[in-house]
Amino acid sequence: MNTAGNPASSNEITRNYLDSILIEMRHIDNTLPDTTFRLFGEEFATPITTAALSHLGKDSEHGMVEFARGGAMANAIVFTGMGDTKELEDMVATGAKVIKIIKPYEDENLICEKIRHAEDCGAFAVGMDIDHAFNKKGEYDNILGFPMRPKTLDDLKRYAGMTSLPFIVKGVLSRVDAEKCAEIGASGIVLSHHNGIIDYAVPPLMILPEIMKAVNGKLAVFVDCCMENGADAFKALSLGATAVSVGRKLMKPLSEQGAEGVAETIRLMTTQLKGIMARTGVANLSSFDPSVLRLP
């Protein structure tokens, strides 16, 4: 409960909005659902991906490599954030299709090196997390000693042009930024307020229909923030999302069970998604109908 005068938690707002969306049942003429997901020429078992987490544990037993291994076991896409070159190489070596998200570093050479390394080591895609340019004081951000800077549209276009990999922009939460990403030919965007990086952030699902209309199928749209179960995934996919990214929900299973915990959580969420698809007349990922939802 928010106390008068205190900022509202964006995570709480997002969670409440997700829970306020209701689902109709549609049983006649239904069939067994198929969650096979295709993206950038590859096929996956589920449209549920990991979120771009970083620094999960101090070793590979309960760290980012196990995180990737779990994604590979579930045949799901794996996003990753900050980390050194060896970590990314070890994640890719698990067989996971890894999307490397790079911070908006002030050091342009560092950005170029990380883009080149992602391509050289076999990452599935690469991109940039644009929402960490500033801190909450309105100053340039600094993460683990690395100065950050905001990026222009020309910067993002230049980064995308450095690689043959699909380029993903993370931290989009407006029609304005979504249209700019489509303009430069980005392959995808991640709708996210980065675990409440700004107070009173619009819930991604609230703005998703507007963004889907604006980009008009020109790029993949991932939805991040508070995705915790198959019902959340169903709602996002019904509103047009290409896929959904799960972060905090995977952290406890990772710490307790390693890769198997990650894989089992993704499989469980996919099973929950299939259960709702079966009871709403959604045969596959091309059959979602937003009219099945009752929005607040």
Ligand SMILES: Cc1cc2nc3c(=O)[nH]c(=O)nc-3n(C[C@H](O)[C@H](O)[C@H](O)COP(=O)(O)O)c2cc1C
Given for the second form:
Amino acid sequence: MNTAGNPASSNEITRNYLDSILIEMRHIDNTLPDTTFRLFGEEFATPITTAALSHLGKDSEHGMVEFARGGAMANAIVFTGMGDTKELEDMVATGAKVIKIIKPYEDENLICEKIRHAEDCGAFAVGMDIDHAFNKKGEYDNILGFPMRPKTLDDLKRYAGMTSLPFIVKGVLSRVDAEKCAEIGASGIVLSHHNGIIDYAVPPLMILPEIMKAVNGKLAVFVDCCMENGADAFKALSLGATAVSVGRKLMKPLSEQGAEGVAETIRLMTTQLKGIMARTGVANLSSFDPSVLRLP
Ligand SMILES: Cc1cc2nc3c(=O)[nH]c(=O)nc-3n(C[C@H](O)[C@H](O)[C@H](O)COP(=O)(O)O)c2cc1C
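Mind sharing the form predicted in complex with the named molecule? What's above is the form predicted alone.
Once more the chain from above appears, this time first in line as the rest of the complex follows.
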């Protein structure tokens, strides 16, 4: 609880956990680090991706298309969340490799249409944020008039089987769900508490080692929530994450500088990551070693 007697926020707990992880230095035998990132047959400059944001630009000049353009400029993967078909088409047209995360709509036809549309318009991958089925009162969620529903393993298997695109499940925060995602043949999961969708959520990095062990290389593991600098990314990658997704940290640069702000922030975080890789003996993304970290 915080001093006002309210539950501590998951973002605060996650931030504190990230800051409690410390890093050794290892300088002998090192080379210049390389952050080239390969995923699903494509090559990127960085393992830092955008998180699946949405509805940006309503109160400012720059929105989701500029967000995608910024990701493309940094040669980084761009996740996107709730949005219409035209927006996704315009995002893909920037040249960005876009991963479309679809809401767990009650309307199965809508889900099918959105999966097919993502494939037809050239998205890089598609997926679902399974953690948005309920609201905080234990009722089914309703987002902007769209009713949501929890999804079964069979539902997810059907969605994954409906497309030739990699299928990513976002909002995994337990070994149980991670194993289910591996079972249905998902190509990836995003460890996330969705910007504090519940209080006292386990920090994604606290549960990451357990999840890496459980999925045993069967799928890509993205991590989001409170990823703000290269050190956060380094810690996630050292603990086995395939890539790291950045959400709120990109919002101010986007609203102030558009695509350039997004690209600059991703490039800066990548440079910070490289700086730590150089001082810890990590030559490339295949050579991270968790023993360089001191966990609390
Ligand atoms: C403005 C905003 C919109 C978001 N929209 C979506 C969405 O449509 N779909 C989704 O899966 N997550 C959505 N998220 C959650 C993010 O993808 C991410 O999980 C969360 O913000 C944690 O990352 P962060 O701490 O880096 O912001 C949204 C977050 C924000 C702040």
